[in-house]
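First comes one chain, alone, set out as structure tokens in the form predicted alone.
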Amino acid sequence: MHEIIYFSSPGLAESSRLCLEFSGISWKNTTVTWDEYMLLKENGDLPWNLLPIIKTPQGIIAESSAILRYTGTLAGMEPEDLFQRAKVDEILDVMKGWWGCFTPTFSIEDLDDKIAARKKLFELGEPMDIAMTALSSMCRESGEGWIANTPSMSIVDIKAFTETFMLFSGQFDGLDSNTITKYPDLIKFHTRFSNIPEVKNYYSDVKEDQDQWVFKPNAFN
């Protein structure tokens, strides 16, 4: 048995999640609160005392990317072709960086000041928008229609799917569906990744004040 401990929050855990799902194993998703995770902590669980961890039947993996990889590996995810898999890590990468602009807003106090800070970053040539349009290029011009142009779906894909639409989700000041309008390539990937039988099944119970709304298909029409 596997289990993903985390918050309840899609946040860095959602994309291993979804691989779970996908992998077709035994898995449990364990969530936990604020008080939950101190205790974790302070009882020395967590390896680097951090949130997500994945306990697998030789151990528990923590980091985010780390437990993604292994994830993806389950559900078959990780390309076999050495090439492609580089190109598939490159993209996270890159992506992490995109995110990583985004983080600093959390540490500013007047919500006022916090609201246009994160309304700037997607103006036309601010950091997110320029990550914006640059992931839905690579949705628009993959030959095969997944983002790193792999023959079949990879954890890149989980990744820009859980991380990119969960921005709009309202759990973020500042930042709403309305968003997201701007970019229909990304509305078309969308689209598509939520009505995959699998992910349309995850999420059929999710109710429409829980964060995870948004990855239900059409969440943005």
Ligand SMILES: N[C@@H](CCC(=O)N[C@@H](CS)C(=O)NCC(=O)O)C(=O)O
Given for the second form:
Amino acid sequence: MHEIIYFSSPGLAESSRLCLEFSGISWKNTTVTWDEYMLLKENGDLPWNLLPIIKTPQGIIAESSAILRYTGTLAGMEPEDLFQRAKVDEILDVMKGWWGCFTPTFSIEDLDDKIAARKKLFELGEPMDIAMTALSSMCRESGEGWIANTPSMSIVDIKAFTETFMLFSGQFDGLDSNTITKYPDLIKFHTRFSNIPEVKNYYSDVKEDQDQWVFKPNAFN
Ligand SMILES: N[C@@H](CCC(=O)N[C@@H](CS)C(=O)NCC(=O)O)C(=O)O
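Structure of the form predicted together with the ligand, please, following the form predicted alone?
Zooming out: every chain and molecule, the one shown earlier first.
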């Protein structure tokens, strides 16, 4: 049995949760509070003191990218072709840089300043606008409909879906659905992806007050 342990938010675990869902294997989604996280840390259960981790039959793996590649392989979403796999990794690395420019806003203490900083990131020509525009082009231009031009869905499609739309759930002050609806190609990508049966089914019981509402069909329509 595989078990992912993380907080209840989508965060760094959602892409792997979705991969496990696609894999068809039996798995457990364990969500923890901050106090439970601290306990895991104090008990030495976390290889690098951070979440997420995945418990596998052979032991624990930490680091979200490693977990994504592991669960993506279980789901058959790691391309076998070396070039295609490297392309997928290339785009994953680029995406990591995109979200990296968002991270410093977490340490802004004044709420108005935090909101202003986040809104600015999405203004024309600013880093997150550049990111959303680049992702829009990849969605528009992908031959087979998959972001890295793979013949079937890869882990980069999963990561693009979960890590883009989770930004607009309302959990991050300053960002809401009005920000993302400025990018129609991303809304098209959302509509297509959220209606894939496995995805639709996985989120079917999600309630409005859960951050995962953004992954349901029509979330932004
Ligand atoms: N590079 C790690 C980063 C993990 C990380 O920063 N996890 C955060 C939650 S998103 C955490 O465990 N925070 C607890 C803390 O800061 O003490 C990864 O990709 O898994």
